[in-house]
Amino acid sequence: MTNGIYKMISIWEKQSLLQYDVIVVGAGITGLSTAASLKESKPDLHILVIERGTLPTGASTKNAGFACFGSISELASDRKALGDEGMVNLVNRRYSGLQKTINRLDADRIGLLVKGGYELLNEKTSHYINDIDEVNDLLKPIFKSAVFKPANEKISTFGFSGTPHLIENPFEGQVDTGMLMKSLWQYCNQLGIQIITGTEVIGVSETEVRSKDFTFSAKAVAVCTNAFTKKLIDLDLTPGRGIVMAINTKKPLKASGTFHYDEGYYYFRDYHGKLIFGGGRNLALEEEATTDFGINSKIEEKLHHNLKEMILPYTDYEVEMIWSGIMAFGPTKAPVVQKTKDGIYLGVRLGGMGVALGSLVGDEVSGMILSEHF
C-alpha cells in the first residue's frame, strides 16, 4: 500500500520542487519584497513565492499609484490617535519604504515622478490649515524642510471648483503601478527566486504550505496576503475595497500631481493625459469591508458627481476603465509584522499604504526570519 500523501507526486518533485528554505505566500509588493530581502542577504537560500492569482490580486496591481506618506488632514488625525511620536514614526516608515523601493528598482523602472502632492480642503476640513506649522516642525528631522504649505493660487490653475483651500506637499510623487510590479517581479527572477502563480493556498503551518494539489515544506513560512490573510490565519483585520477609474477628458487635463480630499478617502492624479480617480469607501464602510471584487453603484455615482462639480467642471469626460482593489485595515495604522504563536511570519494589514510600506515590511519580515533560522 502506498502512503496517500505521496501518491500524486514523483521523487523528483519531492526532492527539487516541493522543499525550500523559505516559502512566501502572496506575490504582491510585500511578498516579493520579503523574498528579495531574504535573497539579498543570503543568496544561497532556496525561496518560493506562491500566488493564488495569475497576476497578484488584492491591491498591489490595482491601486492608483500614489507614492505618498499622508496628507495634512490624515497626519493631524494620526497625531490625535497615536501621539506626536507615533505619527512621526508612521511617516518615517512610509517614507523609508518608498526610498527602499526606489533604491532597489531605480526610479525610471517604476515610473516615479515627483510632481508634488496636494490636499483639497473644503469648509468642513479647512481647520486642518491650523495644523500645518506644528506638523511641519515634527517632520523636519525627516525631510529637513517644511512639508506642507498653502497653495491657494494653484486652485484656478488646476481648474477646480468649490475648493477654497489647497495645501501643497513637494515630497509626494506618483508611480506606474504596472511598471513597479513588473520590475519587482523581474528583479526577483534575477535573484533566482521561484514564483508560482495560479495556486491557491488552503492551509499553512510553521513548516508547511498546502495547496489543493501539493504540500510544500520549508524551514520558515511567511504570509504576505494582506486583506486575504484571514482565510489562513485568525487576525484582527478588516478588508476594505477601493474603486479606481481611468478617465479620458475632452480637453487637456489641467491638474498635474497627486491630489487628496475628504481626509484621504478620495484621491486622483494625472497619468499620460488621463485622470486616475478613486475612493469613496467612507460612504459605505460596512459594505466595502469585503474581499469580493466589484463596483458599488452608490460610490460610483458619488465619484461622478465630484468629477462634474469639483475636479472637472465644464469638462466632458468618459470613463475608459473602472476596477476595484482590496486593502486591509486594523484598529491602528501600523502594519502587522510579527511571528504568530504557531510560528508563521506575517507582513500584512498595510492600511492602504502598500506602495509606501511594502518594501519596508518585507525587509522587516525578512530580518525576523534570518535572525531566527539562518
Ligand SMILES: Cc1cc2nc3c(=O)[nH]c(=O)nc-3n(C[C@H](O)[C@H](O)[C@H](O)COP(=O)(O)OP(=O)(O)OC[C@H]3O[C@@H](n4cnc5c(N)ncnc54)[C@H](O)[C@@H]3O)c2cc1C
Given for the second form:
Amino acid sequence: MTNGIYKMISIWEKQSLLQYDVIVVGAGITGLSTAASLKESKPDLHILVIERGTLPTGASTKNAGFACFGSISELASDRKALGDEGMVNLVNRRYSGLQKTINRLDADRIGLLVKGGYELLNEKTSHYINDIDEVNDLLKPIFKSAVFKPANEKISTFGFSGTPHLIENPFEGQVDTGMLMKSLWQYCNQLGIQIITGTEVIGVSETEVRSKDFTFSAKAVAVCTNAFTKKLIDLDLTPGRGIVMAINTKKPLKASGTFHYDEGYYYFRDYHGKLIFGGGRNLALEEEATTDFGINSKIEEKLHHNLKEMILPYTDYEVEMIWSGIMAFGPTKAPVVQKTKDGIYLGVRLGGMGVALGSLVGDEVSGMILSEHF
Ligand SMILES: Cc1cc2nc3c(=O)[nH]c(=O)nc-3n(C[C@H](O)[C@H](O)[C@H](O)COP(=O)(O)OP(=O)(O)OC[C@H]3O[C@@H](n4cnc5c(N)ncnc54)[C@H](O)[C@@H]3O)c2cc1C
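Could I see the form predicted in complex with this ligand next, after the form predicted on its own?
The complete assembly is shown below, putting the previous chain first.
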C-alpha cells in the first residue's frame, strides 16, 4: 500500500527535485537577496526559490525605483517616534542596504543614477525646514557632509507651481526597477539557485513547503512574501496598495531627479524623458489596505489634479500606463526579520523603502539560517 502523495511523485523527483538545504518562498527583492546571500556564503548549498507568479507579483517589479533613505519630513517624524538613535539606525540600514545592492549587482546593471532627491514643502509642511540642521548633524557620521539643504532656486527650473519650498538631498538616487530585478534574477541563476515560478505555496512548516502539486522539504524555510504573508503565517501586518503612472509630456520634462511630497505619500521622478508618478494612498487608507491589485479612481483623480496644478502646470500630458503594487506595513517601520515559534524564518513587512532594505533583510535572514543550520 502507498499513500496518495507518493503515488504522485517519482523517485527521481524525490531524490533531486523536491529536497533542498534551504527553500525561500517569494522571488521579490527580499527573497532573491536572501537566496543570493546564502549561496554567496556557502556555494555548496542547494537552494530553491518558489514564486507564485510567472514574474514576481508583489512590490519589487511594480515600485517607483527610488533609491532613497527618507526625506526631511519623514526623518523628522521618525526622530520623534524612534528617538535620535532610532532614526539614525533606520537611515544607516537603508543606506547600507542600497550599497549592498550596488556592490552585488553593479550600478550600471541596475540603472542607478544619483541625480539627487527633493522634497516639495507647502505652507503646512514648511516647518520641516527647522529640522534640517539637527537632522544633518545626526547623519554626519554616515554621509560626512550635509544631507539636506534648501534649494528653492530650482523650483522654477523644474517647472513646479504652488510649491513654496524645495529641500534637496544630493545622496538620493533612482534605479531602473526592471533592470534591478532582472539582474538580481540573473545573478541568482549564475550562483546556481533554482527558481520555480507559477507555483503558489499553500502551506509552510519548519522543514516543508507545500504547493498544490508537491511537498518540498528543506533543512530551513524562509518566507519572504511581504504583503501576502498572512495567508501563510499569522503576523501583525497591513497591506498597502500603491498606484504608479508612467506619463509622456508634450513638452520636454523639466523635472530631473526623485521628488516626494506630503510626507512621502506622493512621489515622482524622471525616467528616460517620462514622468513616473505615484502615491496618494493616504486618501483612502482603509480601502487601500488590500492585497488585491487595482486602481482606486478617487486616488487616480487626485494624481491628475496634482499633475495639472503642481507638477506639470501648463503642460499637456498623457498617461502611457497605470499599475498598482502591494506594500506591507506594521506597527513600526522596522521590517520583520525573525524566526517564528514554529521554526520558520521570516524576512517581510518591508514598507515603502524596500528597494533600499531588501538586500539587507536578505542578508540578515541568511545570517540567521547559516548560524543555526550550516
Ligand atoms: C507602488 C509602489 C511603489 C514603491 N516605490 C518604492 C520606491 O520608490 N523605493 C523603495 O525603496 N521602495 C518602494 N516600494 C516598496 C518596495 O517595492 C518593497 O518594499 C519591496 O519591493 C518589497 O520586496 P519584497 O521582496 O519583500 O516583497 P515583494 O516584492 O512583494 O515580493 C514578495 C513575493 O512573494 C510572492 N508570493 C507571495 N505569496 C506567495 C506564495 N504563497 N507562494 C509563492 N510566492 C508568493 C509574490 O508573488 C511576490 O513576488 C514601492 C512599493 C510599491 C507597491
